[in-house]
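A lone chain, given as structure tokens: the form predicted on its own.
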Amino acid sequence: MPDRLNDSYYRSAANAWETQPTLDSGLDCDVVVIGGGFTGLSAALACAEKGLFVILLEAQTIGFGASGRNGGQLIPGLRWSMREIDEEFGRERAKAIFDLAWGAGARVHDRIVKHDIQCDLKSGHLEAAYKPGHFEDMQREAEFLSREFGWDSVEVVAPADIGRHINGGDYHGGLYETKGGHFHPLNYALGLAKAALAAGVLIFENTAAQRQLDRGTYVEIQAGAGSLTANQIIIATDNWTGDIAPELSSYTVPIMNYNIATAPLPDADQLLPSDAAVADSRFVLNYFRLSADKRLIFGGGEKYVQRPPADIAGFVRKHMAEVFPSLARTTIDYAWGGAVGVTMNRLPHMGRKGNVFYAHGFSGHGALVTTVAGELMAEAVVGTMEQFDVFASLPHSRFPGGKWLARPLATLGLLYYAMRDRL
């Protein structure tokens, strides 16, 4: 990937980090963990939690993947409705998921103030409805969520009262979430890290790991220079699971979306006077927050080919200044972008071959749920499946296509929606 992608504001402003050492022999351990972004490294550190040795292999360096590089948007739930939800998986089943889903937030919360991560935690999210009968379907969804599941941390936000949260876009309506927020993504992955690092787990950076191999009672991995040994192997690879496991690579679509940061503005606190993070009810989203030194990060559009923008600033840029007109000429320091893994149907894809635990797929909306899926594949390795089966349990679909044609296909249907949002 183009290093320009990784330009990003999040490594301007990371913590102090050491750099760990490349795998150059042969190990054993209990679990071997692919991949160094939130999903590899809660579920490193939770296993190490319960007295596993643990070693943790990430092909290019700490948070170097979505992790690092996404939207800092703390947003509880999944891409589906709880209504959905409760309609295509009924009420037992349901309640499972918003447990685990709705209740991430509470989890990455408790890890942040447990390990004393300094990643710029902020509360409050707000639904911002693009059209009038998206705020008519936010209101319902509240109204559920408060008398199905008793979830009352949503308000309801009037068209006339929008101006509290954002000045700019000409939103209707929206919702605010008391209990979602945002933060420095990198800077949380890197605190993971560290407190991993505390509990025992090994972790080797620029370690790809290029070959598994199940025997059965044991793993076979090959990384680097070395190779490992271990009872079970956790892929949390996101995009680059094919590279590990081709046959899972089917089951989602590399998605590309870019992100800006502005200069810190003289104005900041009037564009979102309560320092909420704000997204969209676009199918194609606009998303945006306020850096802890009053910088815009903004990020909007998707573009599904993986060669990304001449200019990435003025890609993104289009779009902020559709939002906030003030900002068309303001200086932007940074200009990033990356890729997100989608599935079919946009719920996280996790699941268990033999000895290979899995978790990928998690749509755009994984800065909480993957600290989620990475404990509760933890549970798993040591035999408690309760958890991890309410998510692995959830129906998936390949991509049609087969290798050549799902990517294509797939961005004939994205398009499509794509399209809804302008008429």
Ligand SMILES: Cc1cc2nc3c(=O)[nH]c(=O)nc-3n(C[C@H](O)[C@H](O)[C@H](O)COP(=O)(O)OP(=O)(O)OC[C@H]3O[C@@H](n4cnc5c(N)ncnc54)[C@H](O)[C@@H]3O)c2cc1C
The other form holds:
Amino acid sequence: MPDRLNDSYYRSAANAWETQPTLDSGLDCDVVVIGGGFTGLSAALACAEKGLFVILLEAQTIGFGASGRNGGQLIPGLRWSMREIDEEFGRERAKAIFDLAWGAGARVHDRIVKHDIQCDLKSGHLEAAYKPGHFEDMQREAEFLSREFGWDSVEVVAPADIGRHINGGDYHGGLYETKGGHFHPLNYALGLAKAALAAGVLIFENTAAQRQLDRGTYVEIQAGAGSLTANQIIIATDNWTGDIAPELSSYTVPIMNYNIATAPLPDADQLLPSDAAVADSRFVLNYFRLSADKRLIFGGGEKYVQRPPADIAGFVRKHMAEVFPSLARTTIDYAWGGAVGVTMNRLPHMGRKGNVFYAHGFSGHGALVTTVAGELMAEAVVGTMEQFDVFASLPHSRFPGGKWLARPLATLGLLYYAMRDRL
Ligand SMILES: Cc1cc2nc3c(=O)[nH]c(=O)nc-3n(C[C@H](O)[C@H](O)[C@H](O)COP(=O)(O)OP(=O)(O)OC[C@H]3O[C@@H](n4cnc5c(N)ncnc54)[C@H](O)[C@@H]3O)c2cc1C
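Give me the form predicted together with the ligand now, not the form predicted on its own.
Next comes the full complex, and the chain you just saw is listed first.
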């Protein structure tokens, strides 16, 4: 990745971490986890808690991928509303999906408490309505969640009351979720990694898995200057999944997304009085929140080409200034970016093939549900498939167009939705 993608506020405010060695020998274990983001770390920790000997391989450093560079917005659920899920899958499956996806916040909270992870966790998330019609949809969703699923932590915020949460942006009301919130994502990843080490997981950093082979009764992995044998593999490499499992590559496309962190703001509490994380309701959304030291961390705009803008700060600043005109000329201390792994239908893609388990494509909604995905894969590894199958049975299609055309075709589709935002 170009260096200018990596200048994140999170790296500058990361908790201490002792770099782990690279793999340079042959080892045997029960489970190899490939990828040191939320998904892989959660899976490794949960497997170790079940008494398995686990080795985790990370090509770069812990949290290098989306997990260490995301907006830190904790939003219960998936990219689909519960009404859409209920209509598409029927009540019984919808209930099972609800329990896992809407329950993900509690699992992450449990992890943070259990392992004493210092990651600036704050509660409260606002989805801000960009259009009046979006607010009407939100009201219907809140009512449905409460009536059909007993989910009462969502509060409808009338347009006249939106100033309780945000002063800026001209929003038409919103939904305030008390079980949502925000955190420092890299420190959550590092906290999971420390917990995994304490549970006996061996972590190798700067060690890319180059090849994996399922021999039926065991698996082989070539990685770095070493090799591993294990009973099972968990692939948790999100946007890089195609490198290690080419047959999975066409289920996701990477969409580039950029973030900035301003200098600490003296009037931060006026901009976001309840300290909620905010995401607007557009398809290409703006999302923002305050850091522990009162910077505004703002994500906005997407790029459908891999190459980052020459001036990431300038690219995001114009979106921030639309919401908060008073910040048009404020100092930006950090600007960075990352790839969001997106599936065709925006639902995570999980599954199993022989001794290989995988989960990727959380479609910009992975800060909470990745922890669940990791734990479900750990359950599946020891033979408990019931909850794993709730996600693994979600329908998925490949992006059409093969290796060369998949991204341009997906881009056309995404541009169409982005254009609808402006109508
Ligand atoms: C800019 C941005 C903002 C986002 N904001 C939010 C948000 O606010 N809220 C939200 O819910 N979601 C958000 N997301 C999405 C969320 O961050 C992801 O869904 C989630 O972090 C995915 O976690 P993961 O562990 O599956 O993948 P990753 O965190 O990407 O981890 C994969 C890891 O695998 C490693 N790897 C790759 N190939 C190999 C290999 N061959 N061998 C070994 N290791 C390998 C990579 O180095 C990487 O560390 C955002 C994403 C981005 C990019």
